[in-house]
Structures are given as structure tokens and as C-alpha cells.
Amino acid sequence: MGKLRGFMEFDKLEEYTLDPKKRIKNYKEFTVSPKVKELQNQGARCMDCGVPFCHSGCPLGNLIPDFNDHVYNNNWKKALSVLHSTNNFPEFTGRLCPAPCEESCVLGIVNPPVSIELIEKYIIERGFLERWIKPIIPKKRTGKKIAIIGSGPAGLAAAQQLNSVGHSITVYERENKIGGLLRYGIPDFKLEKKIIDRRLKILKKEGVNFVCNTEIGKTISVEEINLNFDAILLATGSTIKRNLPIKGSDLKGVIQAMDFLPHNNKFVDRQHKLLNKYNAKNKNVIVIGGGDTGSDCIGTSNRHGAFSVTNFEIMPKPSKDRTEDYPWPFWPVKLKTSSSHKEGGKRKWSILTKEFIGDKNGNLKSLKTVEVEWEKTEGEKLNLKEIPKSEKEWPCELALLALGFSGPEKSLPEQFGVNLNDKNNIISNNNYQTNKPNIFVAGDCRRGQSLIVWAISEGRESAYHIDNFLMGKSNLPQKNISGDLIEM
């Protein structure tokens, strides 16, 4: 694949970005397109691997060496066809995926891996630029009707797949616009919403019906959905936010990250003004939680003009490199420095928030922490231990809780009569089918909080099984690998 010794000739290409001081002045994407020749050279780095582990590293089973080879040979339309054969929305994954494929790249054993995600992004952008991406309208309809509840990446992927074989699809979304987490969870500086809108135009022309401002079980009863549709897909995501149940957590200024970020996205979309409670301007901001959501809060706070931004993480600081605990080709736990981290702020590891402190009016003014260490006990479990005399008080007028999610909201599954497991996720068999034969489930509400690439994968897989359920067989593609290597 690619150039015979390209991996020895060319270095890994990192995407160019605008200077942090310039880009934090607005909410636009700040990446700069590389030259076509640079992308071809990067495709040339793809080795002629006996076993391309990048396939198993990708939850979608993307045919990575194939599209790399087409890019190297300047066959961009062929590269797009290969990419779209396994991934409905490369424009989303090319911007938002943590690229587990690159951690599984054989070249990555001894050198920086191929810039797979970057190549993926610019294949799809070339496709839109050249107008190669056009609606594919089914030649005939099956007469089967399917309701998809939730318009995030899982729901959208399933909708496109099922529509492509002639089923009539209605996607229900309780928010005022389609997109789910993509629309109101991801800041515009990582994914401008025009990227979602251009894809939605295609889906609508293909025949997918979208209904917003509609919450199933409230706006429309589950009985009506059951009566009017032959199959139902639950793709509602994992939306129960984890709290921090300590003293002072009810103070004004203690805000959930997933209230802060959607409010800001709607502000950027000019749907409303930015309320002071969500405005970080001139405030000491502390973000509690070191994942991607915490990083998004940092980038947003810097764009507001925060006085200071500090990020707390209860776990120890990871190694910069892969450790023996996470051998190749498995997904490694290592230090990740996002674009938002580079825009300003401090990061603190092994720190536990003990108390929020307020003023006489109930406003947050500071918080108390203690340093912690993790000890391995019998059975290799980690035990949290507070370090004596390490208490500290931090000035803070806005604390953002980016602690993840604990499952889907229970009301809808209960109304449909589908079972939940002990983690509050909806139970399904290997066919994505719940205990109700006509009701299927995909995405975070099935597997728990996860990656956008996993959501798209599950949407595609569930579509195959829904089609098979309705028609007795299916010509939709199935994922060609298990993806077990990168369970995250």
C-alpha cells in the first residue's frame, strides 16, 4: 500500500492550526488545510502490513490502507467511496474521534503512526468540495415504517442505512434542532454546526423524515409509536449527569458541564443571550473532570474571557508514552493534551474536591481540595487515600462538573417496557434487540457513555438487524471486525 518505503521518507503530518491567541476570539473551527501533496505523502507512509491492525482498532472497521493508497495515488473519489462504505459521517469522526486506529497502526510500534484521522477528514471535505456527495434515493419503498428516537450519531447512522433499503424512517428529537450530542454537546470550535446541516440536507433529500420538539412519552405517547411503526430504535444516548454530592454543591455557580455547553452552543447559534450563570467572563473557573467534556469547558471558558481556568482530575497524571500496562495494539491510557489545553489554563492531577464554599448570598466563592494518592490493593484494585495536610482553598466563582454520565433517563425505557441492567443501560441481545421484539437499541443508551465512532458503528449494526427482522434477510453491510481491541 502507498509508497514502498514511504514510512521511512516522510514524517507524520499534524494538522495546522491558528495561533491560540487568535482563535479564542471566536467559536469558529481553527484548523488550516494541508496541501494535497502533504496528504498524499502521508498516505504514502501506510505500510504494506501483513495484518492491518488499524482495521481492528477502528470500531467501524474502516478500510484504512485502501483509502490511504487511493489518496497517495491521487484517486480521491475512489478514496471517498471506500471511506463511505463503512462510515456514514467521516466529517464527524474526522474531527472528533480520538483515533484508536492510529494507536493500532503497525508503524506506531517504532515511529509516529500514519495520520489516519487527518486523511479521513480531508477525503470527506474533498468529496463535499467536488460535489461528489449526492443524495442516494431508494428506487422503491418496502412499506415498512421505523421510528428512531434520538437524532445523535447512532440515530442518524441507523436512519440513513435503513432508508437506503427503502424503509420509511421518522427520526424524533426532543430538542429544537437535529443532531443530539453533535449539535448541543460539542462546541462549534471543534464542529461548526454547518457541517451537521449540510449532511442533514442530504438525509432529507434521501427521504428521512425529521420531527423536532417532540419528546416520546410526553409529546407523543409510546402507545401511538407502537401502533404506527413496524419497528422502533431507541438511540437516546446516555444523559443522566453525574453529580458531586458534597457540601455546597447547591450553590449558585456550581454548574453541570452539559448544561454549560448546550447553553453556549445555543448562544453561538443566536437562539438566546448568554446568561450570567453560564458566563465565565472575569471569573475564576475550575473544571472538575479531565476528559473531553472537561476540555471543551476549558476552551469555551477561555473564549468567554475567564480570569483563570484550572482543570482538576482525581486520577494520577498519565505517562506521555504507552506503558507496559497497555501494550500495542491495545488502546493506551496516556497523557492527552487537547487543543483547548493549549489555549490556556492549569491542570492538576490527583486532587479531590471536598467542599464548595459560598458567600452570604449563596454564590460560589471558593472550593476546598485535598491531594490524593492511589494504592494498589489485593486483586490490583486501586484504593484512594487522602494525603494529610494537603488541604487547599481555591478562589472560584464558576465550577463546571464534567464527571460523565450514568446511563439513559429511565422514563422512556420504562414506558416501552424494555429492561435495564445494573448500570441503567438498556439490555439487548447480540442483534441489538430488547426484550420487546420490535424494539431495538443502539449507542450510549445501550453500551454506556462512549465515543461518537462507536455510536455510528452501533447505528449501522442495529440497522442491519432491524432490516433483517422486518424482511427476513438484509443486504445492508455488517461490520467486518469485532472492535474488541479498543473497548474504551
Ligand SMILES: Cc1cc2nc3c(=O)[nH]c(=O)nc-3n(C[C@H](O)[C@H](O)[C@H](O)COP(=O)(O)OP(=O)(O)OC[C@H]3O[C@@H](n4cnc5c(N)ncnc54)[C@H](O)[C@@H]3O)c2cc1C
Second form
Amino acid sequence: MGKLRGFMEFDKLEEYTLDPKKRIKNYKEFTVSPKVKELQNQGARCMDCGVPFCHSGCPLGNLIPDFNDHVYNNNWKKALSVLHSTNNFPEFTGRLCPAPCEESCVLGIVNPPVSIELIEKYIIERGFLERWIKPIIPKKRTGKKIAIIGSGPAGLAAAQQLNSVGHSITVYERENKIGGLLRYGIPDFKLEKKIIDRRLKILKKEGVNFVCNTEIGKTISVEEINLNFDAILLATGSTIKRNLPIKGSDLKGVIQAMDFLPHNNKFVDRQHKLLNKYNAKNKNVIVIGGGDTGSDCIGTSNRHGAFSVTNFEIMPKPSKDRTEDYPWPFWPVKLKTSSSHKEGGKRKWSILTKEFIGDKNGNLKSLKTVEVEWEKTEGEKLNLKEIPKSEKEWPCELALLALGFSGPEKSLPEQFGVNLNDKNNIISNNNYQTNKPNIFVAGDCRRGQSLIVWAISEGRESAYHIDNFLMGKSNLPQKNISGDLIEM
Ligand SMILES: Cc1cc2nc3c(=O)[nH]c(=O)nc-3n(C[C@H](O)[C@H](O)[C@H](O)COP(=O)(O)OP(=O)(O)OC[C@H]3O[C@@H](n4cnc5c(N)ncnc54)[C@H](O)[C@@H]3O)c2cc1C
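Mind pulling up the form predicted together with this ligand next to the form predicted alone we just looked at?
To see the whole picture, the full complex is given below, headed by that same chain.
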């Protein structure tokens, strides 16, 4: 433990950010690095608990008190080595994770928890700055070939793990650039794409082969993949967008968030111009759906220069703090105010969109809503009830549907002959192995839409089981959680 009673001496530090009015003028990240001493003080707040619940809160099992201690003692290189031992890409989780570790931090019972995510981010940034992060090229190759389909965090983590023990890895991606939702979902103001490119450079030097613009099952047949590889990992994400099948949903101006956001990311990457239909400038924007995707639409619309931005969520407004339903150390459902929410716009809860209304040219001009109540029935189920006389019409020229995903596309698993469950996700046993022994699965296409930290965790765990399948044993690290789906 770094500093006895450090938690009594220092308050929790939130990361500094640029003023919202300034930062929405561009798409760059807007956080400002704390001083080294400030970060050391944050490390000193860790109590090095006998039972560190933060370990179990983190799907990667990050060794948090250990790296906190190294940061407190100014041993940044050691902190980096501890962090990398469980997490391939702390630069992604350090920026984007909702930090379940902090929700299970023991200090969080009585005080704000340790700033674990902040510390994680600045360990990895220091590592890149000091050039401590070098490609680790395997000494021997095993002669085994593995195809990884999908280049999101699950596919990338598996690729690095499996390459490190000498297998030959090819990652196939149907998009024109590598990264999955990190590249073409999450906006640059949350993750600048040079952060992905910096890591990809290392993976390439380590020997991972990347093939873009290649959709398996279309550009290359599944037969060819089966023939040429000893094992296959499906890491294709959860990509089927949920619709809102109500009157007017085909009007011009009703747009899927996951068409809007990738288009904008490619615009920021100077791959094309911003098409008017995806441009929120001077429009009344309504974002339907209150999750991460909805929040990213708010931030993007504000950067376009929207006239107004309003966010609808069908569920009731959650409590600001933990409730009895979610006791410590479990992940709580509570009000989340993202950096995008702080940049402007209104939020409405318990509201249901009933109809999109268009003008005579088929352009969206408004939408109709009704307020709703959620009634508890016997058991855990909630029943939706519309409140009479609560109808309202909202001016709106751009409605963004951020309603989540209903699983991976079926065509590829069907062509490979692997089974899906009733939620359309690919089924595996506890070893991440599908009903076809040489085909494994990891990430959102297995667990349903989730988080980056889970995708990295599943990529690492599946790598262990693939190595074991090919070699009869594996020296890759394993967190010792089975492939059981632990919901968070
Ligand atoms: C807008 C948005 C914002 C988010 N923000 C956050 C956040 O702030 N924090 C967080 O923790 N999580 C966030 N998430 C969730 C997180 O991005 C995902 O959980 C994570 O990316 C899943 O990783 P994955 O590797 O399983 O799949 P993905 O990242 O979806 O990658 C799958 C890849 O497979 C490719 N692919 C699919 N089929 C084929 C094929 N047949 N051939 C070749 N390639 C194929 C796809 O093109 C894609 O690139 C967000 C999600 C969205 C949509």
C-alpha cells in the first residue's frame, strides 16, 4: 500500500476538460492531463484492501491496487507492466470504460471511489510517451494458422494474445479500416483514431496480418476460410439495428444512429463530405434512446451546430445514487451524465414516440409523443402504461434512432453452421467454442451488445481456449472466469 490514510488526505480528482462551448467547435478529445503529482496522490487514495473488490468488478481482473501503488511511488514503468499483464488496450478502456471497478471500490462505500480509470489512462499514455511500449515479436512460430473475423476490441485482443504464442494470425475486416466500433461508431471526441492507429502499428510489427475490405461469407467464402485455417474466431459484433416501426418511420429525416455516427467518423477522417441528410446543422434534433449511442449522437449533433437537441428515453429517470436494488459492490443502474450531455440539450424520460409526421415532400417535420408510466407487476416485470392527455408534438427535422442492437447478422454463422440462441447471439460452451470444434466466438456477437472491457476480456479468454485446442495446453494467461455470461 502506497500511503497509509492517503484516502483521508486527498479528494477524488475528476479529469480536467475543456469548456463545452470551446470543445464542441471541433471533434478532438478535450481532456487535459493532470500533473504527475496529482496522479500520484490519486494512487495514494487506494486502501490496498485485503479483499480488493475492484478486481472482481473489472471483467479483465485488472490488478488495480498494485498499479495504484506503483503510481503513488512514481514507478510508472512497473505500473505499465502490471496493467498490460491483464489488459491489451488500456488506452481504450482508460478513455471509454464506464469503470465497473470504481463501482466496486471499497472506498466507494463511504467516499468517492479511487479514480482508477484516470490512473489507468495516464499509465498507458506515459508508456507511449516514454516509448516503453514496444512490439513483442514471438521467437518461434507454431505453424498453426488462425482466422479472426472482425477487428473490434474482441478480435484485436485475441489476435495479440494468439500471435504472442507464435500462431499466424489473419484478421479480416469488411470495413476499409481496422477497429470495429472503436473506429466507426465511437466519435473522435471520445477516442481520436490516431490512438487506434498507434496500437495497430505495434500489432503489425508483432506479425499480425490485417486484411480490410473483405467480408467473410461474401468476398471470401466460408469454405475457403475453413480450408486454409486451423481455427477460426468469430468476433463480428452485434450489428442488427433495432427499428421503431411506427407511422412515418420511412420519412426523410428519420435516421439510424449507426448510419449517422459512422458517416460522421468517416467525414472527420476526411474520407467524404458530410451529406445533408446526416448533417444536424440548424435542425431540431431528437435522439431516441438514452444509452452510449444516444449520448454520442448528442455530442455529434452539437458539433454540427444543431438548432436544438433533445434526448428521449422510454424508461423512468434513474436515481442519482445507488438504490437498494443495486447494493455495493454490484454494478448500479443510476443516472449517467456523459460529457456530451454536459455540452447542451434536454433530456426527457418516460416518453414514448408514437408517430413521425412529414411535410408534403416526405421530409420529417415533427414527431408525436406520449408520456408513460411503468407499473410493477407481480414478479420483476414492468408494464408500460400511457398517461392519458399527455400527447405532445415536437418540431423535429432530424430524428436519430439509438435503440440498440438485436444481435449479429445471421448470414455468417448460418454459412459456418454454428448455432444461435433465442437472442440471435452465437452460442458457445464455457470455452468460447461453438458447436463446430474449430470455430470459436467472442465479444458482442456472443454476449450481445456490451462494453469494450468485456470485448477485450472475451478476446483474451477465447485466445487461451483456441491455443489450448490447437496445442493441447496453453501458457496464455486466463482470468479463470468461464464463458458463462455474467450480466452487468
Ligand atoms: C455508438 C457506440 C458507442 C459506444 N460507446 C462505448 C463506450 O463509450 N464504452 C464502452 O465500453 N462501450 C461502448 N460501446 C460498445 C462497444 O463499442 C462494443 O461493446 C465493442 O466494440 C464490441 O466489440 P466487438 O469486437 O465484439 O465488436 P465490434 O467492435 O462491433 O467489431 C466487429 C467488427 O466485425 C466486422 N465484421 C462483421 N461481420 C464481418 C464479416 N462477415 N467479415 C468481416 N468483418 C466483419 C465489423 O465490420 C466490425 O468492424 C459503444 C457502442 C456503440 C455502437
